[in-house]
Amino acid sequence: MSNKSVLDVLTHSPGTSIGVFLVAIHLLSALFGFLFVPYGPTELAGVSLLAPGSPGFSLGTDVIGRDYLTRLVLGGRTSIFVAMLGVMIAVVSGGLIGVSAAYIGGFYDDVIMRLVDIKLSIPGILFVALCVVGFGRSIPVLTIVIAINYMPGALRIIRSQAMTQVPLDYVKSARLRGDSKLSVIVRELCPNVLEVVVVEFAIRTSSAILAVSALSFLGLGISPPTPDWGLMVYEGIQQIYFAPWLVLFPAFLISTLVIGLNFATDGLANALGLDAARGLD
């Protein structure tokens, strides 16, 4: 499908347009929100638990008096960064390994797929939680663990797509020209699975953001006082009966980001003629 056709689907499908709009708003807020917030994210700016609409605090304050609007605007920045970077590493590395396994085959392919099966037999959230407990809650650790967690599933999907390309004439022609295995993998096969890589990145980013937020809610993710939506939900649970906005606002933002990613991914998959309705591994 041409670039123009992809752009048409992404802009003329109502659901996809809504998804792209929501994702764009969240990304712009994560990138440039710090330029417009009235206070610092950890600044004790006022009395604790001011209600939304209070003078000087349009969305109130949290339990220790930090401006809630500021923390909401900046709260997605770390989660989005960790999720997107981790999934990018997972999809790129998993894609390269998957394509090489599809092309080389034999013992190498068998070993790779058995390792993938072993990893996929472990529940994802349990694997991530155990790694974070063992190696710490730092952002580099979270990023690497997210990458390891999502790489096997992406590898398997991309390998399946590469398997359909290996028997085709353009691969046979490259072999007859005497191209090396590395050249065939990088120059011939990788460009022809790029669409699957893009869709896999979008699908798994949505899941990764939920995973990072869930870890923060469980006390295993982003460390305070860094603003994070999952952590803010956890902190607000104790005040939910008399300050429900402390839970509802960050939960709403997590939901809109995940919904936006899912809508945008469905539209992108339809535009590329791919299936995005499968469950995550």
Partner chain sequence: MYSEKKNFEKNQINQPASGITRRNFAIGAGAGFVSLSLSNLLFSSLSMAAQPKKGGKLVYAGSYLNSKHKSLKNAKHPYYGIEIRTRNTYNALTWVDEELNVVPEIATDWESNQGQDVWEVTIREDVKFHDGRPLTVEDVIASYNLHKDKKLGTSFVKKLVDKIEKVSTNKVRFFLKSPSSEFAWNLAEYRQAIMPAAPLDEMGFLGIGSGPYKFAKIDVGRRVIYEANEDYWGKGPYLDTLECVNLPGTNPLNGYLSGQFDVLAAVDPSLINQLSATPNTKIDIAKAGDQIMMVLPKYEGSPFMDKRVRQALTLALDREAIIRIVFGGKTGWASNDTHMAPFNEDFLAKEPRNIPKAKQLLAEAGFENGITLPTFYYAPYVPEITRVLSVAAESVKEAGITMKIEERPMAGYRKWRVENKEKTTKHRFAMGPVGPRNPAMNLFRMARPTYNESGYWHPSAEGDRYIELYEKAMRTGDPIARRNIYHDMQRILQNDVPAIFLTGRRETIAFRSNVHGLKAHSQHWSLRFNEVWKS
The other form holds:
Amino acid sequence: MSNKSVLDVLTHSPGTSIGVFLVAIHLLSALFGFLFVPYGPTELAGVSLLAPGSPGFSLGTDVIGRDYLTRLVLGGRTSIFVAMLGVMIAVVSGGLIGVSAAYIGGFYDDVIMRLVDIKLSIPGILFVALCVVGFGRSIPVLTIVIAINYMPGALRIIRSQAMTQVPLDYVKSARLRGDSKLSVIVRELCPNVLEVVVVEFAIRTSSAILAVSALSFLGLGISPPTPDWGLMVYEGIQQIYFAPWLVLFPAFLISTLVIGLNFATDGLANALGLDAARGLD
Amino acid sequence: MPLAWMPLEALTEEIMDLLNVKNLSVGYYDRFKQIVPAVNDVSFQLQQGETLGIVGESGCGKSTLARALMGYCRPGSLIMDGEVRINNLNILQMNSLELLKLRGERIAMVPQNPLSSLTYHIKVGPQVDEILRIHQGMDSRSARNHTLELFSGTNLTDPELIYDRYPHEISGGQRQRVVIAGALACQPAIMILDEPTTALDTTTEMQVLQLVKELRKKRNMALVYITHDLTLTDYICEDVLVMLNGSVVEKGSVKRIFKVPQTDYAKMLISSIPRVDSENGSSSFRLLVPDREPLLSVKNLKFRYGRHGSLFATFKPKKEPFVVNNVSFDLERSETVGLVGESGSGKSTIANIICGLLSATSGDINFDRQSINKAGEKRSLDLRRRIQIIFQDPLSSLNPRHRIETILSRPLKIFFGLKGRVARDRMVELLESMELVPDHLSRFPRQLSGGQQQRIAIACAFAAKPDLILCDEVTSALDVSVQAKVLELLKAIQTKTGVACVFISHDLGVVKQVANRVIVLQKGVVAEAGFTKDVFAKPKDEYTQLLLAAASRQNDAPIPIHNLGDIQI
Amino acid sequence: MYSEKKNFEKNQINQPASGITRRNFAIGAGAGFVSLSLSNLLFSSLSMAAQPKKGGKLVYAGSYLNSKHKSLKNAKHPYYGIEIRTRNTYNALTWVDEELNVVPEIATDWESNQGQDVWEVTIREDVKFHDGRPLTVEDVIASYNLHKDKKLGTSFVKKLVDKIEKVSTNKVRFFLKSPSSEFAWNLAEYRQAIMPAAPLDEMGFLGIGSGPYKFAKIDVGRRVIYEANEDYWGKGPYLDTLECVNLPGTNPLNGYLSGQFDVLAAVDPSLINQLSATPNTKIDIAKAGDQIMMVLPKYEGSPFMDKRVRQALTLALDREAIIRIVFGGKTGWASNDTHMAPFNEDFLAKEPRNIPKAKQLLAEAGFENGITLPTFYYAPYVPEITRVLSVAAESVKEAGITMKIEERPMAGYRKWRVENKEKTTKHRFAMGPVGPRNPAMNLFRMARPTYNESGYWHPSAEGDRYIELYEKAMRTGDPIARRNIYHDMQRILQNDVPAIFLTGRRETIAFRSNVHGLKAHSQHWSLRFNEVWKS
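Given the form predicted on its own above, what does the protein look like in the form predicted together with the partner chain?
Whole complex next, starting from this chain.
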């Protein structure tokens, strides 16, 4: 609603600035990291389990001699991509359904909200894990399952925001003009829930990144030999007594990304005057 | 700050002031990152039991000042200088936790817009319960009871019924009373009311003011009353601050300012108040020779809300009382009929039925000899074009995310298929008829003032070239000075186009200005109807008499408030 | 030792007239003794010198997820032992030692007729079951009637044994459906336990065997506690209590490092260097162990229908790199695209890695610009499998082959890898773990034309010839003649490549230095604890 500049929003508070900084670093390395890494992500470049600081391998090598720096830099790409795409699908589709439920109301709304309740009563990670086991472990499956998993929560929040708009007179005016339901939903209501959609997207992306990492850790997410932090933690667990950095590095990167996203989102929500303190399912 | 550390003189001197504002300045950042002062070097004191009115047009900084008194500042603005002390504690230096406690228990605020202060998907009763449970630590049972007490204390009819309604299911006046109930729940020592009664009809307004007055006396509460309506300050306040462009231009007791306004601005404010008893209430909305067939004819209209559509309605059938009961009236072409009555009397419901937002429970409505009983979706495009409605709050009726151009282009495109150059020319024409400039097309509603917004809304309605306009409290959200301008423009365009008008207002002064005939509604029933002149001169009905008495309070010294308290509305 | 055996077989050929020839008990026993001392030489000399000490408790932990140990009802049955650890409680007629030789256990001697389809086995007479009853020929017959039973029985024997009869109080005679020149190996398989005679559907559930340990407590699927069988006929047992723990993932390692367990089985090869640096830890590495077989599905539409693609893939795989990188050069081995292990005497080395040739074959098959194979699905049978496959997938890139790999959960993997749509059993491009055995059994596993779902053979002349050769080998008593046949069979496999064998692990165990008498075994199911003691 406000006309604040993007920069104002991004530097809302020190926490926000830190968050935005962390996210920016992660996004840059995910997007352009491949230009700077010294080896290929699956290239067997050296001796296995070199400690960090070894010549040619500043962060050492993993258990089969792949450069760990390379894999760390590229290890966020896939999960960030899957999480962002999945959540984007979730938020856009959930947004449209939520706004339509708020506007159309009645039986349609009741049915949708009960379905949402049912979905929200299933633990997310369990749902995703079961789907991945059932439909295979590919990136498209993972993306769609993430989308389905995060849609109901986003739907509910966006619907409640739309509910505050539906009684307003401009919606009545549109109805009286004879605008179709679709036109009211898309033209009139959707622009007014945009901020919630953006914040929902940001909040749920961080949660989805964690979920994808957790799935990879459980052997249900991204498949080896693709570098992925969750998977790298899993691979490193076996060596944790002897080569703890194998776990610590990817875990640190997951944490910085998720913390960064949460800080940034929190600031974003505050700056937009939305309540980000709600719990996530 | 612990009191013991204060020098003794300071202690004895300062502790007397419940609220002490010293050299307070608040500024906003504009687009160029420059600080623009909104409140400029304001100082005043307030003791227990005192009432201070702050009067000024919108944009004069009075709401900003009110927020600063709560230690709150909108994002993008900052308190530049000065201090606000409550019981000698400077609240501008408090952390957010202390502020939270302070706001809960020492100082409370009734904000201007009841739409934004109630949560839409929670019933209103539990919303007040929550305040009681959090701040007073009540259990849910006693909180409920207390809420019901507060509701009846704010003269809400049938508190039990209201308790279980959602905000959108109650009228604007009822909403504001719920909000006031919520503010009173905390039993604050200082209460700030920011234009709390703007949206209320006169009788309700009086009841609320009476209630606030009583409470203030009972608990020796201090009041800060912010309004654009000078007449209200006369009723409720002892002292008044008149603000212009962020600065205090006049300060003193209300009586003195009314009698001998010192600045031109105060004089202007006082003179622009429309009065029920004023002689120059013009009737330029002339009554033309009536057609044989009335344009609009409403017969035995009844309406009540049903809980249609919900899955649970099937399990919990509940008969709602009639909101509109057996109302009949006719409207000639180019005629203006005033619908008056306090909030909840069903006047907005009638407008909604005529325009098709609601469908009547029973009764007949004929428009230009065709029945329009069906709801809006089923009406023909032409019928939809011919009946237009203008709502009370322009900010709500204009989509905040669309530019004015987009908003204005919709009716042109839908009703006339106008596009591009032609549409733009028509838009400019419409804007000019409302004394706006083409430049406004590229703005968003929030970038315009309240009066400009409402003029856009009027332009939008006239864009459809309608035969009937429904004006639902179009001026109530506007400042007095702006109100006059908008009414004038509305009158002008109506005269030019010969549109018939149903003018709904709780403000009898305004109705008297515009309407040929007036219909007085009470609880959904027509209490009295007739030519405006007659009704205003010799009200037959007791209720009409009360309404008129309340509206003309400022001139009649004794106000029959005690009577109003007995009315079951 | 091998030469001993060969001499014996020669003797056998030299006496053609006698029908059933006699095999000297002393030779069989001697072979066992020699193998024992050889492996002890490989092992720590300290344990040799010290006198076994009785008493104490040993906890053995591993994570073989391939367990059928799922309900208390059948937890004691030899077919369902926790991580197939049945040899603690049961004996079989024979045992395969650490050098992969077959040696006597309940049987003292075995001999066949000329046609290799009738075998006489002599039984020890001093063996008692845990309940004190002596083990008799009737018990052996009853046990084998169960093993060969169509419904209740178990593989290897079920399809082979036709009838078993008593010859004398210490001798039984097996009549086979088809000749099997290496039948004594079959008798050593882990499910062929000897149990007290009982009705077939009741046999084995009580857990009464003749092994060195008795069942004491069972925590289904996770843990079995055994106590010593004081009346054991052989050496030992020395321990009072033996506990076998089966835990997933890194739990066994964690437990071992925290001192909870004495023995860590199935050690992740990447941990060997670190573990040997851990105080008071000894590592023992067997000669071989399970290897990873890649099933190449052969049905319409599968790229593996083309022999050249199969050949190219195996030529492109860098098995040396896998052994070097994943197994540190020490604990891995490679086969020759058969089930054979290099130290099987009849092993025939395969053509080494050849990228140009692989590329050329692919080009001939129409994949000049490289080929993307279907996704290869695997389950985490062993901890290093992802690494093995990652290196494998990386190594075939050089030949323009893209092989995506995807891990599937262990649970239900065996069933899942066979796509069962519309009653056709299409095998996925997936893996199967296979254990090292003798040539006959190794090569038998590829000689199953009816075993279509494995996708080994598409109907072809090579397949028919392979089966023909296998049957011939089974009829051939002479090991030299047999070896030639085995070589021919391996050549067929290496040329036709019905399946690809990636690499194998060498079974590795880590244990505290106060544990003695424990040796890693290529067949992890043949590991014995009767001579293990703690100081």
